[in-house]
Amino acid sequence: MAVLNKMRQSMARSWSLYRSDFRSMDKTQIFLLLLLTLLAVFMLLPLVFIFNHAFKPLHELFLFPPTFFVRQPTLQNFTDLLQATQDTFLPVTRFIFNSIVVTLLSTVGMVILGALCAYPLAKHPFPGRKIVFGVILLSIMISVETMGIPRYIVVKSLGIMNTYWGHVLPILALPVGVFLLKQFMDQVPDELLEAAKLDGATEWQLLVRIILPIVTPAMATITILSFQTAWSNSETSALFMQDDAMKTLPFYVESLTSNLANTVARQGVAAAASLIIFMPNLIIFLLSQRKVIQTMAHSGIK
């Protein structure tokens, strides 16, 4: 009861503050508030649809006209997902485990590699620095599909087919991450680094103890982008993994409804699997949204 009373008092104080702020607004501010509220609700509709879609029974998935909200929620889709691989040698938990391992290795690797690449581009004026940075920016515009054959040849030559490194190395470079980190590192005063060097700091200490703590918002943003790239990637499983035991959950989800005689079978399973793939991205973003907002707010400040 004490906890409930505290929650009620807190909500009452918040509501009173909101009412006082609302009364002090002019007509333009009220209009903008209502407009932004409507936009926020509209942007939340895809999230609501994903959750409702995963809990719809099969007959609701194919209703016409389609329904936005689930009428008879069920967990049968998730049960069918776990049972979908019982007739094979691999359970769905194997694909989930592979995705977790690949995502962790890829995310850590992309963040570290991006920081190590952005630091010399931002703070060491070596010859050809602008050309290197221009090539990195140019690589953002290159379609991934055009690099399929060269990447396959490289991965096969390295002998990492059907290994976790075959998942990680092809996606390890993140040009967007290098760009964002360099823009933030450019804002760090050179005088601060010079003072640290006079105190005997090495290049590694400058990066770890001074640069990275200052660019924490950009690091959080790169972590989110890296996580989303690695968690949702199915290309490496399709190109470099012939062993089914090394494939990831996104590839398994894509294979649920492919090569079937009709488009009805396993749609409920695919909806449940899509929610499972989506949830980690949502959780990571919610935990780091403040850092992302700081990145967008300060990315253009010199």
Second form
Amino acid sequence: MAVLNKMRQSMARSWSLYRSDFRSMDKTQIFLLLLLTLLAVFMLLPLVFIFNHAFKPLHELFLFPPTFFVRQPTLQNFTDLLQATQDTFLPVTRFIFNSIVVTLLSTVGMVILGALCAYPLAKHPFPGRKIVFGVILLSIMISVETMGIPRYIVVKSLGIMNTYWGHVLPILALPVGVFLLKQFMDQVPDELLEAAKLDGATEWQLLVRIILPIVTPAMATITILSFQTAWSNSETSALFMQDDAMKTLPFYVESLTSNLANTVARQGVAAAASLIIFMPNLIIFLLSQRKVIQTMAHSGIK
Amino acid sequence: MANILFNQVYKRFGKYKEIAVSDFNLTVEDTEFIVLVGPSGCGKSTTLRMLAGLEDVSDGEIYIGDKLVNDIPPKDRDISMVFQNYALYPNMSVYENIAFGLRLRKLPKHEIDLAVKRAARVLEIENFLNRKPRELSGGQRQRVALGRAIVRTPQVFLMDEPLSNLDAKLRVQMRSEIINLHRKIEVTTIYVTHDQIEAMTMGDRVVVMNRGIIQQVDSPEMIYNKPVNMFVANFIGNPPMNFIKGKLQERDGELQFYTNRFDLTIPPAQASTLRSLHMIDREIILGIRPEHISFEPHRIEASSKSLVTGVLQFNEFVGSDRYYHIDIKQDRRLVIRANEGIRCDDGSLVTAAINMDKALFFHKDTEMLLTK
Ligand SMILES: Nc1ncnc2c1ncn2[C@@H]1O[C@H](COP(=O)(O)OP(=O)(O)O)[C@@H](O)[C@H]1O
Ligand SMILES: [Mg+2]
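Given the form predicted on its own above, produce the structure of the same protein in the form predicted together with its partner chain.
Up next: the whole complex, starting with the chain shown before.
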């Protein structure tokens, strides 16, 4: 209920803003508004589709041309999903459980590591820090696929194949998160840290008691980013998990929809699983959207 | 409580940069209130920050009490500091801001509570202990910053331009409050300001700095009346001291200061000093405060040998007094501070009498005071 209330409040707020602005707009602004609204609707379509698709009965799933809206909603796909995997001795709940464990571990790890990495980059002028930061920025641009083989070698020699560590360690570094956090920490005045130092704070206390509380919006943002990265990660399952029992939900969904396993019956299951994967992202984003947008506006990314 | 000793302290930022603080020697007595003053960029903050441990010392020693503190981290120096922009922790309430240092020192809860409430009472901020810093006015924030500083009863209290962000009226009020606070808690205090009025009104002693070098350390009275060089004479006092360029000559057994526009006779005491320094026929600079020049007719009659004439350019009304700016064909206009009662018209030729007993003489090149 609290969640719903919060959503309602924020919607009411944006609507009243929207209305009051509308009157004082000139032609260009109205044109831009229309354009952006159209764009937003366009971007929204896949979401609408995912929602409706999951509730379509079998014959609606294969309609041509495909429809956006479901006509006779059913929960059949979800029951199918629960039963689909019984023949392999691995219920879908096992994948969901794996996903939750991996996502929790990774998210916590990414956030802590990001903060620990960003703090010295922002507030301690050690020699070579510009180079380190440059390398981190550069790594944002390198696509994950290119790192598959080296990662495989590292994971293999660490002996963490088929363990949760094999899921978590490869994705633990989140360069975008470090970047965001550093931009925010840069803005914390040095005097604040100096005052705390004179008050007797250690480096650790400076970070935990002064810096982190001030950069909460950024922390919220990278928590979401981390969550999404970890929750939607199917790569580590594909590369490092030969044991099916260690694989995660996104991998399972991919295998359902991939060409190899493609059967007519599984389309419905895949649609339901997609929705399950998508839901946490949506909920988290709606809850924290204002903080996130604040972050984007601050960091100059928007 | 402790005294402080700076022994030949230097600070360089980077190898090839200009020196920020140079050969800084100073002893601050226990419970003293000493003010560092100087134009912005002269190294006041750097000096303070070295004492606090926020900047490394490039060379020299700093002692607090009998302890060499060069290599002691800030948190172990038992110092508290008030910053210009208050530096309150925005995520904590006023109470937590003040309690923070005590909590880090792991004091028992009831002692913390007692100390915070006591500090809050002294500074009259009891009513908003639960507010966040952003919900306070500038003056209230400044009090909280002071509260945070005094609550730990440190050995040394540092303030870096704590009043510069306040409006003029509040600044005057806080000035006296800080002095009262110091009388109450009697902690050795170093106060940094670029405002010479703050320096003069607050300091037991004043340290005037310029370009990283101490110019003079003295009581406010001595700094005002016997500035050691032209920099101090010019920096302290508002409007600043007048400087007149001229030469010395002997005439009729008297020593005269002359320019191409007027001659001024120098009183015997100063004359003998100047003679002994062999300054005759050399160029020299006469310094005279605006209040030591007068328009009053009886003064002008009585001192026929120390008159200047010039064209009154304009005058400024400042309430009790009026500042007259007079063109005497020097680099700078002569400024006279005179009582409201006397009126002259702008553009008219005026005559004024210089009180030569109050005149100071500076060396033209070294700019040092000659008549000690
Ligand atoms: N962190 C720093 N790096 C390089 N130069 C600095 C630094 N801090 C201060 N300086 C220089 O040192 C000099 C003195 O600065 P400061 O002590 O802040 O002056 P003040 O407080 O008297 O205005 C200035 O010339 C300033 O540019
Ligand atoms: Mg300063």
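Positions refer to the first chain, counted from 1. The term rigid core refers to the most C-alpha atoms you can superpose between the two forms while keeping them within 1.5 Å. For clarity, every value in this text was computed on a predicted model and none was experimentally measured.
Positional change of V70 between these two forms stays under 2 Å at the C-alpha, relative to the superposed core. If you fit the rigid core between these two forms, you'll see the Cα of I276 move by less than 2 angstroms. Once you line up the core between these two forms, the Cα of T37 ends up 2 Å or more from where it was.
Comparison between these two forms places the CA of L47 2.3 angstrom away from its other position, after core fitting.
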